[in-house]
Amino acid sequence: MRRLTSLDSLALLIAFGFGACEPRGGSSGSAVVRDSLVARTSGSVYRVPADSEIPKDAVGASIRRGRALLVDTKDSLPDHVGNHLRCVSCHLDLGTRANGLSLIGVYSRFPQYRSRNGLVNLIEDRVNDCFERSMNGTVLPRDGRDMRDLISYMAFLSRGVAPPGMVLGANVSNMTPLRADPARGQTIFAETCVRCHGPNGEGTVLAKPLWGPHSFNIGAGMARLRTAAPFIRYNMPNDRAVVLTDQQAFDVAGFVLSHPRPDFKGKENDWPNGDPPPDVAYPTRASVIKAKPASAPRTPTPSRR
């Protein structure tokens, strides 16, 4: 991992997110973990621990390195990242922005049952899920330094958050599902998103690719309409005021997700209990079996005796 002379000054230049060109001004849009940032969401306190709370010991060193890995994921872990994304591409403002796939409270949510693999998952499982799907890469060693440091940072962000860790604003906001119109989304994309993502969604120095070989793969959560639309609605455009309506966000998401992206080997084994969400873009083995009509019972042939 390359040496960072000042993590906080570097943070001013990063965390560009799903459609970010530059960090927006103000506490909710800055990429800096401020010493006294408290964002209120629907009346509940959503607290980002102060940078001054990081201990000056081995644990503190692990927290700081974990935060650096979020920023320089591909440079620091090239063998595990298979696209042009990094953790802060989706976890905005170093994982501290409300409704920006925040990491606040994440540490307190595990162990957790996840229907996607039908198992009780530890936080290490969830981290590696992101590396395989969102980063289109390979898993980290579960007991290695990189995994420990990433989790140390997540644990730091979850200070004071009791299980089950469901802080308002910590996840992408739920929205009433709307029918997406990719044609309308294409027009909005050209007006609002091209300046950062490029005319073909290929990404620029300002923002990550949205489709094509260098983007997240089809098995990623962001490849689902009901995940992408709220993320766009509450965070994009990231360099200006967020002005898209719910319908426009669904239309843009529909346009983005209508393009090809890397495949995910083994995706057919997702949701083994046959309960995939309705916006999953691929069939699963269990859901196909579940959808097959039961064979009619055979009528016994009368005896001719």
Contents of the next structure:
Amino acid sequence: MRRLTSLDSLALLIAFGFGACEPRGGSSGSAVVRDSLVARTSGSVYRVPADSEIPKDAVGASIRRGRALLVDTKDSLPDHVGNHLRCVSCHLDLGTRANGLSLIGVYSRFPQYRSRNGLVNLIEDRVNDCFERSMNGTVLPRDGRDMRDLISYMAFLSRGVAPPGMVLGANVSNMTPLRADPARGQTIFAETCVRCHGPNGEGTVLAKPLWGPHSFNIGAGMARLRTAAPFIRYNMPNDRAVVLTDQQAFDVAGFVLSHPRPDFKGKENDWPNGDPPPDVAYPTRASVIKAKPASAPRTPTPSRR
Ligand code: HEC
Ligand code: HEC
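Okay, that one was the form predicted alone. Can I see the form predicted together with ligand HEC too?
Shown next: the complete complex, the earlier chain at its head.
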């Protein structure tokens, strides 16, 4: 564990001194931020724009409708949602909770190169990734009203944040990866998660499914240990201050992710340049080709497809 430098502390103060978001223990525990991130935030402050800043015109109407779509995703867009989740199931507090997959500043983070598809992505691409994977659904038409409204709201959440849009508290927190013990995670799950997510992770009236047919699919970011663990560490249980240690967060995330969930067709084409992160739960074509000579020494002539 790394001690926070005075620069970190200052940056955290700046990051959490504004807006309605509680840091939920952000300044204690493991380093929430890396020096590189601190450096890249240069000047942008975590700020949740007030409702009064929504203009009273057509743009304002679009912002409000976009925000509503984030909440009533399935009811509003039934053809595009294939599970029981909604955008705010993960982008907590309407996308404004620090360390809760916050969308503050997101409009300024695009265009962005993403190794997952090896392309420069526009924000529309990123929204549709969540539709296809996190929502286990189908893409929204890029030029339709729904996409426009969603992005209007995201642009509103990004007011005052200059490109490249890095703000402390947005994105997933950086945690030192730990080895997960799903058996220990099962005990934590029973004690800490069942009351809202149900004994079989199936969801209740209080919270949504964590695995099974109505959850996010295997291609989703949340299906990766290094995304799920910090999300859980800093946000769950949803009604309390941080209670889990880093190790417990990895253990319970490991337990959650050890269960079946919907497949994602075409997942093997992810990371076309053969650079998947180590916690991706499925083989990709490019990495199989790249890794074969080293990881399969007993195969004399690795077949290339
Ligand atoms: C199962 C959880 C989950 C759900 C549900 C979900 N997302 Fe996401 N979303 C993520 C994760 C994980 C990331 C990656 C965050 C990162 O890389 O820091 C992400 C990233 C994003 C980003 C880019 C954020 C950034 O800072 O670069 C956008 C935009 C986004 N989601 C929009 C949506 C929309 C719109 C919906 C609903 C249609 C949605 N998401 C539903 C988990 C989810
Ligand atoms: C007090 C109730 C409560 C408890 C306890 C709780 N959660 Fe949650 N959880 C929520 C709510 C509420 C959401 C957001 C759901 C929504 O608004 O659609 C959520 C969302 C999530 C999500 C993202 C959405 C999804 O359904 O996949 C994950 C992952 C998650 N919780 C994991 C956990 C884990 C692991 C634990 C135990 C350490 C836990 N939660 C404990 C209420 C709770």
